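Here you get one chain, nothing else, as structure tokens; it is the form predicted on its own.
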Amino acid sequence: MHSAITRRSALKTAALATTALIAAPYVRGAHAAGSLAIGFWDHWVPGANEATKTIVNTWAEKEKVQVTMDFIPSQGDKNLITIAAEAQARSGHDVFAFPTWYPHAYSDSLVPLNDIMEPLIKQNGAVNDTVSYLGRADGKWLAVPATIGSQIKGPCSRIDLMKKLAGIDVQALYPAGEKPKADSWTFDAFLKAAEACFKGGSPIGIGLGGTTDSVDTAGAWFNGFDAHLVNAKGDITVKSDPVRQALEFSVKLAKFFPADAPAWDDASNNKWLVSGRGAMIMNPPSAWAVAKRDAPQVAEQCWTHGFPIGPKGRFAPFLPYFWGIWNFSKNIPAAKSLLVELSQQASAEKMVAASGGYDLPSFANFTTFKTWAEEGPPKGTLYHYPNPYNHQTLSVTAAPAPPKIAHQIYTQAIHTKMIVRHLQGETMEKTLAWAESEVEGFMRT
């Protein structure tokens, strides 16, 4: 097993040929056999990679396949560099873990997976619209949604501070083991809570920078107003009333964020929570997990729950990972067999447990694993993290624009830049004109 990989070693890795058919449960044939090289995302939860190794090795022994696993970190974009290098060289791993936008970015180099995704959906339940939007193109499934790395970036609230400063009992809104009782958890209620927490000296910690945590949250505010910079047809809709409403609300709210919020990166909100200064952040449970280790008095007051509802609905930021197969792989049947195995309930449940509840399977039937009910302190703190009652729509910033345009809007952090520009005194119309110009440029590239 390898724990890391360099760009050079990625280019040298090559899969060998096979003559077998896809394995159970859909097309049972001979053992897959041959060799298979897999590039997984290197999990930052200690021990999470070990569960993946065990699942793959058990499958490999049964199917008589020689496997090589590389766990490639996302720090410094090493995984993205490896993806680009392998696609260019048409050599490397057989199976690779692709972040949110990358199945579309490399669609011409991926094996269509309808033959395994359609049976998996029948077996495991439907996937949400965001997974379909990101994982399909022209009727073809480009990749299988991965359990490892997929996450919802919803509110992680301090139970005590939200009660004391904002008068909100988040456990009553989202009781462990029960359906949400959150009709009162609206954008207006959130705005009032943010102001109260700010005045009380414990601001809600939401960034306005250019990295994913900031962009994801900004997109959820816009989705709550049905505000889109580009629609599904590819029409630019920046100068629309919903966008104006979303921007106006976002700026009102941003006035109650920490003063340095425009400079925050993806570590800033985690540090804010663990420091004990913040009443809430928007994040998967990784920040809470760090607090368990470094600041247990903070962790025992944390409660992960649903997003507030806006005028047009309740939308939570969702970033799925995918597993795809390069079309230059020499062992596509074995690769498909492995993806089927990784997408079984038993496999997903082991991955979720190993990540302490961080990882999220995308199939509808996989939202009630015992890990989320039992993790603590406090027990039940993650119960509502996987959206078990379909209480909110899982969304991604810049959708429903055509994915290759949305990817640029997302990567260039247009939503947070709009908020910061208007927050710093630029007029609404000037900010909209700037955003429209930026999007027009994406259309030409």
Second form
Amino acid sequence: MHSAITRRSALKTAALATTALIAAPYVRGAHAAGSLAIGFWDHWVPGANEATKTIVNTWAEKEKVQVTMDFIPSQGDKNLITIAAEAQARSGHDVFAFPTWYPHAYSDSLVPLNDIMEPLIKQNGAVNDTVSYLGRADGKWLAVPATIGSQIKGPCSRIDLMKKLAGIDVQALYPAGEKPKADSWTFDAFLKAAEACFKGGSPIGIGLGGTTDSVDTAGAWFNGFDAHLVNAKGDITVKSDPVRQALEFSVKLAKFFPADAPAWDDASNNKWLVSGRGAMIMNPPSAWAVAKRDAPQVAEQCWTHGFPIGPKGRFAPFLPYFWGIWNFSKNIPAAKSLLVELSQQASAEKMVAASGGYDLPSFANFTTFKTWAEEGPPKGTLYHYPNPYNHQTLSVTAAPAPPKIAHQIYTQAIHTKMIVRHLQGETMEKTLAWAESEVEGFMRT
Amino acid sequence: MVDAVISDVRELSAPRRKSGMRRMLQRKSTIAFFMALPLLLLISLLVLYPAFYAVHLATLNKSMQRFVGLSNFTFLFKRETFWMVVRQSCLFALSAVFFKALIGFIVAHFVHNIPAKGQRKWRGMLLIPWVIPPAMSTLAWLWLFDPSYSAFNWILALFGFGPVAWTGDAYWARFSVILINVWYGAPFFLIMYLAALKSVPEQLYEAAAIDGASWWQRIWYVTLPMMRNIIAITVLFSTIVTFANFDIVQVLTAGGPIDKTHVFATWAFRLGIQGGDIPLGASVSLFMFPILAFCAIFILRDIHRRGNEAS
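The block above covers the form predicted on its own; next, return the form predicted together with the partner chain.
Expanding to the full complex; the earlier chain stays at the top.
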């Protein structure tokens, strides 16, 4: 068959096309500001990703940026594997959602964001010390705190069981729409409540495994005693009195946890609450949200509130996510513009609403959205979730150790392992010696 | 005259070279090489490159900016947890392979003795654990062993026993991960041993029977010697796969409680990916290599020696 395209006609077409391209006036195209690939965390809450998609697509249309969004789950650590692979390949997404410790772990591969973070703080209010500790290194902001995925893991109590078994009215301690009246909510009160619930057949469900929920709660007990395995300077302080006191208290308390607590993962406490077996768990409102769907009679009795106060203060576990920009990104200005958009109040409000109150912005002015006041049943159950009166210090396990050391302490779940070892009969000094030896191993650079 | 001779030689050698090339291309080994080339390239890309890259990573410091030689390995040698992982990996691999081989051997004999008509169904059913992806089947096991809602504990409670902390107690957790590995891997041994059993000439058993050999003597003096090579190969293969196991332990216990079920792969993942210390994670995973290489050389040399003796 004879082809209609000859060499001569092809050359002629190419020449005409080139001339037209050079001679044509500049027209701003649909994607004139380039393209941007974003790796978001894949939300647990069904439909929550849609709010993010809407915000990003609206911004992209306005800014003429072509965006691609991937929602990467944290199940099986798929997001961590992707982060490691992209850092190695120096290729992949432009913007990525980094879990708690990862801005520091990849600090050398991230674009400093002081130029957007400082104006955002002026506009939206300060961020807490934990956000600064995790998101900033040597005066540089490594990433912007993300609304999506950030969470406080405070107590989610069963109103009825706590009243019946422990004689504690959690709604009175933390009334909806009002300041907490929780002076009596102390570590000792918690210990007594745990014992009463255990004896009453509905133990408080706190895990002692190696996953984040267990580690976060253990860290909050330790912080309540000002007990740190490594101090801010990087000195090992395992064999100190506060650590001994914290360990002793934690073991006393752990005796009232379910017997299989050392095997618990992050799903176990949710199941414990939803099944109706426990009087309390330490979790963001995701467990309550599942109960709302699967066990409404349990959800109606749930109340999310603050942590008890320890001898050295009231600390609640806080796990923020961050949005960072890889330094191999080809479109850093557009990436920064997107992060500013995602950090606006309107965006944060949409994300919080879409997640049913689970997501938590880190800026001080964003803790009183109507979602938390209105969500129910029971109405007001999430009112105190975002710590609206700052009556507890938001903290992370293993802080204030230098973040790269703290990351290892956290990942290796040293706090919960110490509790389990001592709980299972190892002497206090042997447990401390073991922990000291482990922590020594984390000092390598 | 000399020039004429040289030109003659050139004229003669050209076609000879050409035919030599053709002969080389027609050689069976050359054809085999070219046919295997795509696979060799694939292996180079997916196995050799990552392996050498892992060696490179293992020689870097934690922030991956400095060459530290073997420091990561010497660091590991000083860690108590590392030696615990070494012990656990050996316990996990050796006990799982032993029981897989034993169960596979016994069940292969049972299946071998089933009449041919019904045998196919049994073979198919017994292979089911092996064809389900272990990450999925372990999830089902996880529900059976669930810390709070174990189906096994429910059954035990009916008889007045339990509850057993299947994944909460170190010893039960080790038992559980080994049990699942045996459940998953025994069918592989079964099918290999069944194939080997079928290839043992019937006359040998007849001769043994005439000599008055007991059941045990027939197994010991006929079956086992005839199956030695296949046993060695399956044990080697299974040892490698079991040593490198990740999914069963990760899904069932994630190395817990208090690190008592970590094996090399899960601990490497914990250090490298979850802990952000990729060089140390790479070093842990590379530690498997000398152990497995030693096993492979030892077993393959034995097979080779017996092969030579037989010929």
